[in-house]
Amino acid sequence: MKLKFYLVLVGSFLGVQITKAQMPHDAIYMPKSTACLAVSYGSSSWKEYWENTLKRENLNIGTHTTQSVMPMIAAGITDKLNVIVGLPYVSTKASAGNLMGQKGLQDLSLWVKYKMFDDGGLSLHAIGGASTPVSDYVPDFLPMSIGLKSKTATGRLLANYQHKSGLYLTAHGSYSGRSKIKVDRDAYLANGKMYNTDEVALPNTTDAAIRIGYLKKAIQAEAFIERNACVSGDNIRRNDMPFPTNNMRMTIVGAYVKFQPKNIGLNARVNYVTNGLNVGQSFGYSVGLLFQINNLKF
């Protein structure tokens, strides 16, 4: 969980859901010497997908479902500097056909979030992240793969305004670079060309989001819209399987709630892909358990 961005980009094919508590896309921080341990279960499924711009079904897949278990920890190094680490276990399955689902640990992610400015309710944040695969899963088996097995690096700027009533507005924009991967074939077609190699260059990606919500004491609730897109890439060929070089784009709407009166809390998220390119039109949800740890010594 690229922590957030990488998984969301391929989420309509891979369906990974992310628990949100002091995450790389919000303005919430753990105080110095405290940490929040979160464990979430997520599920996402789709029956229709966009093959290039054509929306269609595939009777050899039926309904595609991805499930995940995501342990994550966010720690306050200082009041303005947080570190977030996560590692999801992901499984995929199809309700029809003979494509075998995959399962296993996916990518270890590390994020650093720093509050650059905070005055009069307005704050600005610089966020950086990186991820790397931790298991030998197969990336060239979309949509049944559990990931793309690429190392990623992400830079993000985030702005937040919070009114004294508890209402807030958050916006962010990101750019993510992805490393080349190796596939189990001697040659492949991409971007209308034949490449006689087992090395595949993945398109880099961008994401942006706007969130409006309420946060006060034990309660947080928000609605959001997100846009995730590759900056280049090709399209799924007619009646073919997707490939890691595909230009995946999607718009996601959803809602998130959290209740944490003391050290233990709960959160939940729902999201739906309203439109896309080379992705599935998925509906997903996640539920998580939060536990705050105080008086840590680093």
Second form
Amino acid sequence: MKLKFYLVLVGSFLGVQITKAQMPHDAIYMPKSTACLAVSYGSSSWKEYWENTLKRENLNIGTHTTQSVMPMIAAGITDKLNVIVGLPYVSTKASAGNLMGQKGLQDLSLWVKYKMFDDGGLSLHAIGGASTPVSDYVPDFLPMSIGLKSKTATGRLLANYQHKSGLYLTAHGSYSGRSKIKVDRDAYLANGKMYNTDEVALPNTTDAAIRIGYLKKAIQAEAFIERNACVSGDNIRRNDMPFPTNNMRMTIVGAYVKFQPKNIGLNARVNYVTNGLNVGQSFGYSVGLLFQINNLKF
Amino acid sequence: MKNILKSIVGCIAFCIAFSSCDKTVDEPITDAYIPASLDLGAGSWKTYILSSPTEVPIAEPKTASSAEYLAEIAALKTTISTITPENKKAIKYWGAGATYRWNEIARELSAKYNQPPASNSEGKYPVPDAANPLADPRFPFANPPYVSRALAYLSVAQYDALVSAWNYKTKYNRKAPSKNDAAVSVLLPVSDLPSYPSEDAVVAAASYTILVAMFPGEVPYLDGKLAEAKNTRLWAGMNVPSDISAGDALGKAVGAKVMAKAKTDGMAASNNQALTAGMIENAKKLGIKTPWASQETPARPPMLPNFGSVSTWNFDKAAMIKIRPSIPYLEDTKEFQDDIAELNKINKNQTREQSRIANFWADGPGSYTPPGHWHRTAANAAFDAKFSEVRMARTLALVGTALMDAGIACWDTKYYYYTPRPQQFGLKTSVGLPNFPSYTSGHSTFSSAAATVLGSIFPSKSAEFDAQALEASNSRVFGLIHYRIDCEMGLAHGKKIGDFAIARGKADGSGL
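Form predicted on its own done, so how does the form predicted together with the partner chain look?
Below: every chain and molecule of the assembly, starting with the one above.
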């Protein structure tokens, strides 16, 4: 009955799905020897974006849309230790101009969630994650690229208070390291300097969120605010396209609902970027189908 | 509770570990070298703009035994004894070679200024203003023709100034400070090349003079580079101040003469948009059914429609018209349909190898453009071959003038035929669409011209350069912005243009 994670396809960094946002960020666990498979479809679009701090539209892009399909599986190793694996297929398109849409399998992510403390409704969790690209997609044809192709490692602390009434409050913060990437060209301009190499260093990222919701029996409903921000990076130059080194930042508000009366359930999420830097002001939604599997042997 | 603390500490340690992880990227190492040949006869090589190597006079230096020179040596020793780690870093950087570094600086500035203006609220594209270079849009828009020209004048100024410097070096024959006084400690390899005037100061001053004219918003940056370039020669014990000041004066004077030539080459009229109506009429008469039209919204005026009238280096305008590629396949021919079919196939199923090649050679906005790409290739080949400053500059001048000639002749062709881009027939692009007519491919023309010249200078690498030019040419089909015929004819055109530069090089008295 318990759905142990959700699938998040948060708004876009100019169309690029944030891998770390695909990870679970709740205080719910699959019991030992059970697993949940979720398959979700997400779509996220923007018409306006922040070129550095300038909010603008681009008549040669029109509306930019990122769609994705992601299977994800969460498994209870013990009641206090869960493992979550996901792999999205992503496609991009622009409604105007002539930039070719991109599509392909993006990054495989693996998350481990551990309950460190649980007493009187208050719990504390340590979450670690890693992701790696599984296909040879082009990371620097932004905003059409399906991802940034970096390997990432994330550390997250999450605190949760669950009241008997079903109301809960969750807060978490994370830091992600991002590896250097290789691009097809062997020279590029970033940070106001010419680099004569095909290696590109990406800034690391942080995120933080607060969620308030209701969780009882088959129903979960939640409202949230999230902040994603690179710790450094450069800005999109005037009238230029984005580049993986950009300092991408955004604040997202959204809502999430889940209904799973039996082994099969549904979830849905909407999210909207309220402000940002070097990202699109996207509105996104996703819907998912959930299947619980019991009596697994590990 | 203890476990929680442990976990939290673990998380924090994880964050620190990641926040401090290595973000430096590997770039090629460039160490100073003793040239394979000092090219002591270069003082009589044929110059481009100077009427003779002595057109700019340089006073005879004080002798090595003079009180003035001995005082300079004494002061130099004091200077060397006080250098900082920062100074040493600068010495190492400039030790790679003056021509090499100034070419690299020019490529970086080209990339920084290679951005098409944004449209304003009235749907117009403001033209960059040289008198107000840092306003939006910044001046210049360093597009491929602009960069081909900036780098050509840079390389020509460096070459002419160095030929003149070599003339005075061998005439006055004042040795390097450390050859006159073994107690002068040096931080770079010292050759037997006479040190008056300083070749590094000559190149720095000539380059500075060209670059402040080409990139007028970068004066403070270039001031810093000029001062540092000259100072490193003192810090490293390579030159005394009188070597530097003589070189600086020579470089500035030659640079000014080269820029005076640049001012009269017709570039000022290159963006004459009033000519396009007549060009379109001409193309229609030739049988072009769908003339080129901007695919941007709002429609952007085409890039430098009159660049074809700018003065060429290695051939005259009659020769340019004579080698202009013949008319491409017209829309209703089978050949044209075959070219479109090839593009449609790629549009539907572009392979990763095709996109890799398209991306590698794209050199679009924010890059140093194809002329910059080939300058880099030329500079690296000359560096690997341990060329002297003057031979490095000769290489870049031959390649640079060929690239500018390629730009002019290609732009002449483009606006003569005014043919449509594949996007006017519904194709997408994986690299971005240039805003000017299709036929012939600029990448193909630039690359073939440069590869032809480089193949002549480095015969053992000729096949490698040709293969690169072919790949650059193919990249435009793979990126879906050119028909096959644009690329094939561009390659053939570029070869002819390169041959003119080779002929010039064969007749410049270098014997190379």
